[in-house]
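Here we start with a single chain on its own, the form predicted alone, put down as structure tokens.
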Amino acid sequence: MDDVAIIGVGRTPFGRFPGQTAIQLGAQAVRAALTDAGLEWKQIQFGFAGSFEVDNPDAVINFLGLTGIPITDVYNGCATAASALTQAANTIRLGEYDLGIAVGMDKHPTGAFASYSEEYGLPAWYGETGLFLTPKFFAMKIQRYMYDHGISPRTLAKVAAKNYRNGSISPLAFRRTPMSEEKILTSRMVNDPLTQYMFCSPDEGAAAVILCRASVAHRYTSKPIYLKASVVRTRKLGAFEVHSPWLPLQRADAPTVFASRAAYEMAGLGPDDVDVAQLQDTDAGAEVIHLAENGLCKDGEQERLYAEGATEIGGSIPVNTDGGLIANGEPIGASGLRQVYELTQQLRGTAGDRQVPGTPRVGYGQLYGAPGTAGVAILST
């Protein structure tokens, strides 16, 4: 199969934009990606569009031009953007088209995501008793992990403080004010051990990535970034997920573990090759867990790594250099493509104040969310 290159990336700021629809934000992101690639919309041969709130994100073409190309809409929980990217990449790998786009957009109301448990194949009592709540689930997950592996609440505060710092130097981030570890630790407790400022926030925004067959990439750019892997995996029986009202006695690894292994194998790379990573930080505890689930450290090593500054922009394994979800928020359809945008800037050496020192060659992005779906992308120069 053909290799795939990234030749254009674009995104909007993330935040709150009264008077603009999600589809309008999507069109802005596409135009930015086209400009980055030096292309016109009429050159795009196909697309995949992802969203949670918008049931027809393909309508973005109303603002771009009706050229008759196939566009497929995608929704897959917090892995929506990874799913759109994977499908777009696979379309090129299979030789059907040379040039395509993945775009994601969303415009969420304030507050935590809310759904009825019955709509997800779960009994009504699971929602009525308050168990179908993501803050509760993430708190239970990190609480157990902290107990098993010796992680302190101070480390959770370090994660959040790092991401707010990185957000403060990310012009397109939602939260751009640094915050001290003490303020984070002493803010309102939401679900023990996670305080108010340890969570990301659903918000609004869009992002787009233009892909092409690697063998023709130099027609469009002198410095293509290669998408070495893009995979999606779902949960296995025994994985602890928000949509699991019960668990068997024999536990299974989280879907991120399987997505990560598959991506490394597809890319022909390993964790030691990763120079910069973007990990799902729905909350501070999620980044801690995902650091190990993606093979970037062993369980329990996070306490030392965060204390030593290893995950800082100048550290040995920079994580969430643009502030991650904690600073950017999570417009679901766009979130994973934001990761690809940031990794592309890092590998190009154009990330400005956020630039990882040296010459990063391999970038790693990971998404995870309900009902137990994970996506991993690996980029290289």
Second form
Amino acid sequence: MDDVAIIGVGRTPFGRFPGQTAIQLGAQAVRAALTDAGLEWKQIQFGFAGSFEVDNPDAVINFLGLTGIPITDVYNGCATAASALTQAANTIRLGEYDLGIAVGMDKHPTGAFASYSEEYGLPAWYGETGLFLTPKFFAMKIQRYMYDHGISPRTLAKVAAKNYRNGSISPLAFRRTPMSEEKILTSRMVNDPLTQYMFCSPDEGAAAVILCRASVAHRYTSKPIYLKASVVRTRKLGAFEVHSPWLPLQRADAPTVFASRAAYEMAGLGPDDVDVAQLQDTDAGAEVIHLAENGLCKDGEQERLYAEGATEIGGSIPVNTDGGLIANGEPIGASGLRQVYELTQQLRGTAGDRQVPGTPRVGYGQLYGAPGTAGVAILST
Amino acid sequence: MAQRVVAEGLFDWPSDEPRLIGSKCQVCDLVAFPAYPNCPNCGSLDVAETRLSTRGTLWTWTRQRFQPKNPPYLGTEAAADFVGYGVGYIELPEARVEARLTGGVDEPLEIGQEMELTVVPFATDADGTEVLTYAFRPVENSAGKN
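Instead of the form predicted alone shown above, give the structure for the form predicted in complex with its partner chain, please.
Whole complex next, starting from this chain.
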């Protein structure tokens, strides 16, 4: 099978954009990616478009050109962007087309995501009794993790403070004001042990990634970045997952663990090779847990790693260099492509104030969300 | 006051000693909650109703301090009157079950403490009917012990 290269990335700012539709934001991201790749829309041979709020994100072509290419819309919870990216990469690997695009866009109302539990294969009473909520799941997962592995609330505050700090030097982030650990710790308790400023917010934005067959990448760029792996996995019975009215006593690893293993195997790389990571930080606790679930540390090591600054831009394993979801918010369809955008900048050496020192060679992106779906992408120079 | 259960088949009601109703796979013995029409492990359709134990320990917990959106939440109190509720997973001999926890949002909770099943009103329909669901409460004199 052919290797796949990333030759163009684009994103909009994330935040709130009254008067602009998600589809218009999507078109803006595509144009940015085309400019980055030095391409015109008519050269794009196929696409995958992801969104939660937009039924037909392929309508982005109304603002780009009706060229007749095949575009498939995807929605896969918080791993929507991973699905769009994976399908786009596989289309090239299978030799069907040489050059295509993955685009994601969303425009969410404020506040926690709300929907009907029946739509997630769960009984109606689960939502009616006030249990169908994602934030309290993340709170209960980190609560147990802190108990099992000795993680302190201070470490959760360090995660959020780092991501706000990185957001402050990310021109396209939503939250660009640094925040002290004290302010994070003493802000309103939302779902114990997680306070208001330890959570990301659903917001608005779009991102796009242009991929091509690796053997032709040098036609478009002098520095292609290779997509070594992109995989999606769902939960197994026993994983402690969002929207679980019950769990069997026998616990299983999270879907991220399986997605991660498969991605490392596909890439022929291991956790020690990763120079920079973008991990799903729906909340500060999720970043802590995901660091271990992706093999980047052992359970419980996070307490020391965050105290030592290991996850800072200049640390041994920089995490969420653009501020992650905590600073960017989460437009679901775009979130994972934002990660790829950032990793591409880092591997090209064009991340500006956020640039990881040295010459980062391998970048790692991970998504996780309802109803227990994970995506992992590994990039390399 | 008129009362109704939030869902039939979720727990015994009316009953002096209500228990949660799950299902047990007749092929692989997995106990699931609530009762499934199929086994979520092996996929078998050969499942039978089973009653879960009423006492266990708190496996993890949080507190729901913001009001869930209605719908789907049935609570209709004004936002200013929303006081919140505890949520946890109770480790029973058969499975870990997610539940609302009784007691105030400032009442201390600790992983490992003993909990027992109860049935509580949590919302009121427009016609005044109280809606009942299952919940777990700390076992008296055992809070804080593992």
